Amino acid sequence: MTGPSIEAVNLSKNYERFAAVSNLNLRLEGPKCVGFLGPNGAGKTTTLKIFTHLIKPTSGEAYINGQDITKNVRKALAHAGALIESPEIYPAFTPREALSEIAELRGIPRTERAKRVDEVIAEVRMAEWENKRVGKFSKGMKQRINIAAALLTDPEVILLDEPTTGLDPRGMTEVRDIVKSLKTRNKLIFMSSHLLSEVADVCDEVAMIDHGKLVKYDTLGNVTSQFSRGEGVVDITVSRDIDEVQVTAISAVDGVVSLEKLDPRNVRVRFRGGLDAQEKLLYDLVSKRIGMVSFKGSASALEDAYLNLIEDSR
C-alpha cells in the first residue's frame, strides 16, 4: 500500500428504522485533504464516529491504512488522529499538562512525551500560552489544543469533524491555517464541514453524502466544472482598492467572461475552460502587474455543484 488510506466498504449504520449511513463505498488514498460535505443529518458525523470506533456499524467494513476498525482497533487507530465533536479540556489544566496526560493515555513512551508535546504545541502555534490555564482560553484557542491532541502520535490519517464550528472569524482562520500546514506533511486529512467556502479554500477533493449515501467523490476542480457550463470561477484579491484601469486589464485577459467586484479589493472572475484555462489565467494576470496577492477557486462554483448534486439525490 502506498501512503495513508481510508476506506468504507458497504458501510451502514441503522437506528431502528432510520438509516444514518446506507451502503457507503468510499476509498481515499494518499496525502491530501478531502472535504466531507452534506446537509445536516446526512451521515457525516456518524461515518467519522465509525472510523474512530466510537460507534459500531450495523454492517460493512471501515478500514484505516488497510486495517479493519472493527477487527483490529489498535492497529487501525495506531496511525490515526481525530477530533470529533470538540471535546472540552479540563479548565484547570494548562495545555502542557493536558497534552502530557493525553500522551500517556495514548501510550507515547515517557522519554518521548515532553518532546512530542513541545512539537504539537508549536505546530498549533500555542507556545506562548502553554503554561496558562485552559479555562481562560477563547474557543478558538481551545480548539487548537484539541487539534494538538489529535496530532500527538504524529498520525498519517487525520479525521476532523467540523473543526471550525462555533469559532469567530479569527479562530476559523487559525484552524484552517493549521489544516493547510498539515497538507504539506504527507498526511491524509478527512474533514467534514458545512462551510463550502472553507472546503474550497482548504481541500483538494470533495466527497458529498446525502441520506447516508455517497453522492459524489472527485477532485474539487472536476466537481465544480461538472455544473459550470464550461466556465470556471476564481476570486482575486489585490493589494489596493481596485480602479477602472485594473478592471479593464482583467476584463481584457483572454478567456475572461465576466467580472464581479465583491468589495474594493476583491473581484470574482468567470472564465471559459477548466484547470488548464485557470492556470493560463493566473499567468496572464500576474503578467498584468495589477497588484494581485490572492488567486483561488471561488466557493460559489462549489455551491452550484453542491446544490445540484444534493437536489438530484432527493
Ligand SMILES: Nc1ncnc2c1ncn2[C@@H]1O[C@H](COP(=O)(O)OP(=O)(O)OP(=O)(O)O)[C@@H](O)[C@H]1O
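Note that this is a predicted model, so its numbers are computed, not measured. By rigid core we mean the largest C-alpha set that fits within 1.5 Å across both forms. Numbering follows the first chain given and starts at 1. First, how it differs from the form predicted in complex with the named molecule.
- Core-aligned CA deviation for residue 240 between these two forms: 2 Å or greater.
- Residue 293 is among the residues whose C-alpha shifts by 2 Å or more between these two forms once the rigid core is aligned.
- Positional change of residue 66 between these two forms stays under 2 Å at the C-alpha, relative to the superposed core.
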Given for the second form:
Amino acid sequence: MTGPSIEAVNLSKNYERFAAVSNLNLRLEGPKCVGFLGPNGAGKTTTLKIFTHLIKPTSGEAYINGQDITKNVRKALAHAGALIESPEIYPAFTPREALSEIAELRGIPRTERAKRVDEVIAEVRMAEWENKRVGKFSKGMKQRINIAAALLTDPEVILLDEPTTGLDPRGMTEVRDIVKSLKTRNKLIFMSSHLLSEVADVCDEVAMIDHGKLVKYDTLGNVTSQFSRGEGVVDITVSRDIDEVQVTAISAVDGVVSLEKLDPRNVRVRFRGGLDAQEKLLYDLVSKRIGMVSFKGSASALEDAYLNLIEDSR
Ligand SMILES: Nc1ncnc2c1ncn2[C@@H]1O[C@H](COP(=O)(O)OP(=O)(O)OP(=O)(O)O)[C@@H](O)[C@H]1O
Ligand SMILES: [Mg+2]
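Got the form predicted on its own; any chance of the form predicted in complex with the named molecule too?
Entire complex below, previous chain first.
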C-alpha cells in the first residue's frame, strides 16, 4: 500500500441552495503537513467534517487511505484522527482518565489501553500533568489533550481544524511543535489555519479554498515563489532604534531591493534571489555590525500569494 492519503472527488455540500463546498477535487498523499487556507466561510470546516463523517456530502466522494468515507465508514475512519471543534473535557477528569474513556469508546482493547494512553500523553508532552484535574488546565494544555485523543488509535491521517486558535503564543508554539514531530512519524496532517506564518512554519504544502472551490494546491515553495517575482523577504530585529546610518548600510547590501521599517527595531527587507541569496544576505548583514539580534524568513511571501489567489477567485 502507498503512504497515507486523503482524496476528495467532485465533493460538494449544499445547505439548501447554498454551496458550502463546491465540486472539490483534491488528493493529498504521503507523510507531510498540508495547510488548508481560506477566508471565513470558505468551506474548510465543512470539508474536514465530511472527511470525519460528521456531515454527509451532498454529492461526490471522500476517501481516506482509499476507503470511501460514506460507503466504508469504519474502514476509512480506522486510519484517521481528528480535532474539529475542540470538545470540552470533563473538568473533574485527569488526562489519564479522560483519554482512557475515549480509548474505550474508540474500541481500543482493554489490554492495550493503558499503554496507548501513556504513549499519547508522552507525545503531547503532558506526562507531568497526567494525574492532575483537567479543570485547572490552561487552554493550551486542554488542546494538547484533545490532540492526544485524536492520536489514540495511532492514525496515519490527522485532520486538525484551526488547532492553535485561541491559544497564547506559548500554547501555539507547543501545538506547532507537536505537529512538527508528527510529521517525522509518517503521518499526513491536513490542518486548517488563518495564521499564514504558522502555515509557512509547519506546512510543506498549501491548499487554498474560497467559496467552497479549490483555488490552489501546491508546495509552499511554489506557491510563494510564483508571487514573489524572484524575491525573498526577511524580517530583522536590531537591538536599538534603527537610524539613518543603519538604513543606508542595509540598503547598500548586495541584492537588497527594498526596506520597510515595521517599527523602530524591526525592518522587513526584500531581496533578489532564493535561499542562497538569503544566506549571503545574513552573512553580509552580520558583517555590517548593525546590532542585528534576529533574522527570520518572513511569511509575507505566502501572504502576498494568498491575497492574490483569493482576490482572483472572486
Ligand atoms: N449547518 C449549516 N447550515 C447552513 N449553512 C452552513 C452550515 N454550516 C456551515 N454553513 C455555511 O457554509 C459556509 C462554509 O462554512 P465553513 O464553516 O466550512 O467555513 P470555514 O472555511 O471553516 O470558515 P472559518 O474560517 O470561519 O472557520 C459558510 O458560509 C457557513 O455559513
Ligand atoms: Mg472553520
